[in-house]
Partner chain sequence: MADATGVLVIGQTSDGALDSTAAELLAAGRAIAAALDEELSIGLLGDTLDVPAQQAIAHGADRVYAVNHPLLAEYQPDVYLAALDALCRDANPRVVLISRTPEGRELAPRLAFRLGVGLAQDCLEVSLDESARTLLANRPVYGGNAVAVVSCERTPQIAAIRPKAYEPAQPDPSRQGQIISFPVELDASQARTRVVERVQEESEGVKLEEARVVVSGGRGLGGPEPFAGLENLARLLGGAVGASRAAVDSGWVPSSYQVGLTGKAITPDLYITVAISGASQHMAGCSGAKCIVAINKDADANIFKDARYGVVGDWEKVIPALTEAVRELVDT
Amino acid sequence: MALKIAVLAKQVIDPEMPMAAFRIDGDAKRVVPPANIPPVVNGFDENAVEAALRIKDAQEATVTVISTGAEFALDVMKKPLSMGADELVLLQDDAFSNTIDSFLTAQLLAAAVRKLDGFDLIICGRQASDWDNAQVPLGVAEILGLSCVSLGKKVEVSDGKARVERIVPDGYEVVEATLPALVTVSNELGQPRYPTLRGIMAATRKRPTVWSKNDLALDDAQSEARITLRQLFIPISDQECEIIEGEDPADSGRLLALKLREAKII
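Now I need the structure of the chain on its own, in the form predicted in complex with the partner chain.
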């Protein structure tokens, strides 16, 4: 039987945009999406797609990408399809706009997983580069009662187990988890593959499944926010930088050493 894999992927504002383009609306407590810089699939979620496709390269498997949000740039969200994923499921509703609250997001994604009759393996990014919560996947695993391994850099499946190389501060550990399991991955997994021309053509033809709030049987208690955003601001640095200028760069290097000694830092 083909292994059933889901990838949870989020659309985010491009985190690599120039810092000068980063603006917030403090009153509305939100980040203003920069004009002319399109959103992207969260980088770690592209790593998650890559992890799923590597498994699919090695054995029979299907890869379903699931995302929730208030609105989507369809061409952006189709990128995983053009990389080789089979299906795209979008949970789209105006009610899904509060994404700092991981509780609701995880409930929605778990409900969609149930509606799709479950998966052997769910792969997620380690964190979404908007709120940097690193929380939704662990919530999904809790809600669905799945084995859970975070921070993978290599994911393999055999004999009803996921085998994950998991990053720890001084190296990595190899962890075995019984299926069904949820794994989060980090950029150490390696470059996500580029979409091929054939992949892009195939993705153009595919239509996503779109579900709204009514399609997901959530009760009110599951939809209530657990976190309130009170304030959002851009921190200001009052650091003054003293530029050390010598006659040439080597001289500056020497003067820097003297400066640090004078300041009793070295």
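Switch from the form predicted in complex with the partner chain to the form predicted alone and give that structure.
Keep in mind that what follows is only the chain, not its partners or any molecules around it.
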């Protein structure tokens, strides 16, 4: 029986775009997508796709990519399909625009997993490059009652268990989790594979499954946002530099100490 793998992926603003193109709408409290720079699949989520495809290369498996948001660029979100994933499920609704709310996002993704009759293994990127919260995978694991192994750099499946090489500050440790389980991976897993021409052509012929809020059968408590964004702005960095000069290094040090004492820093 083929192993069922889900990969949770997110569409994000390209983190490599120049700062000059970064804009925030303070009134709407949102980041304005730059018109001339397309979004991308979150980098850590591409690592997650690669981890799933390596398992698929080693044994019979199907890989389904699930994403949630208010609006998608299909050419972008089809990249995992061109890499080798089998299916793409998009949870698309104006009600899903609050991507900073990790609880709501986790509820939506968990509902999609349940609707798809569950998976043997769920693989996620360690965090998203836009808000950097790293909370959604843990929330999905909690909601679905799955064990969670974080920060994997290698994932293998055998004998009904996921064997994960998990990053720790001074190396890595090997952790095993009985399936079904959820694993988050980091960029230490290695470079994701490039889509092949054959894969790109196959992806253009595949139609993603698109579900709205009504398709997920969530009650009010599950679909209610828990976070209210009060203000969003680009911090203003205002720095001044004063050069302290003395007759010699010792005198410069004495004058610097006096300045620091006047400023009540020392």
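These figures come from a predicted structure and were not determined experimentally. In this text, the rigid core denotes the largest set of C-alpha atoms whose superposition between the two forms falls within 1.5 Å. Residue numbers count along the first chain shown, from 1.
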Q.
Does L197 shift between the two forms by 2 angstroms or more at the C-alpha, the core having been superposed?
A. no
Q) By the 2 angstroms cut-off, has the C-alpha of D220 moved between the two forms once the rigid core is superposed? A) no
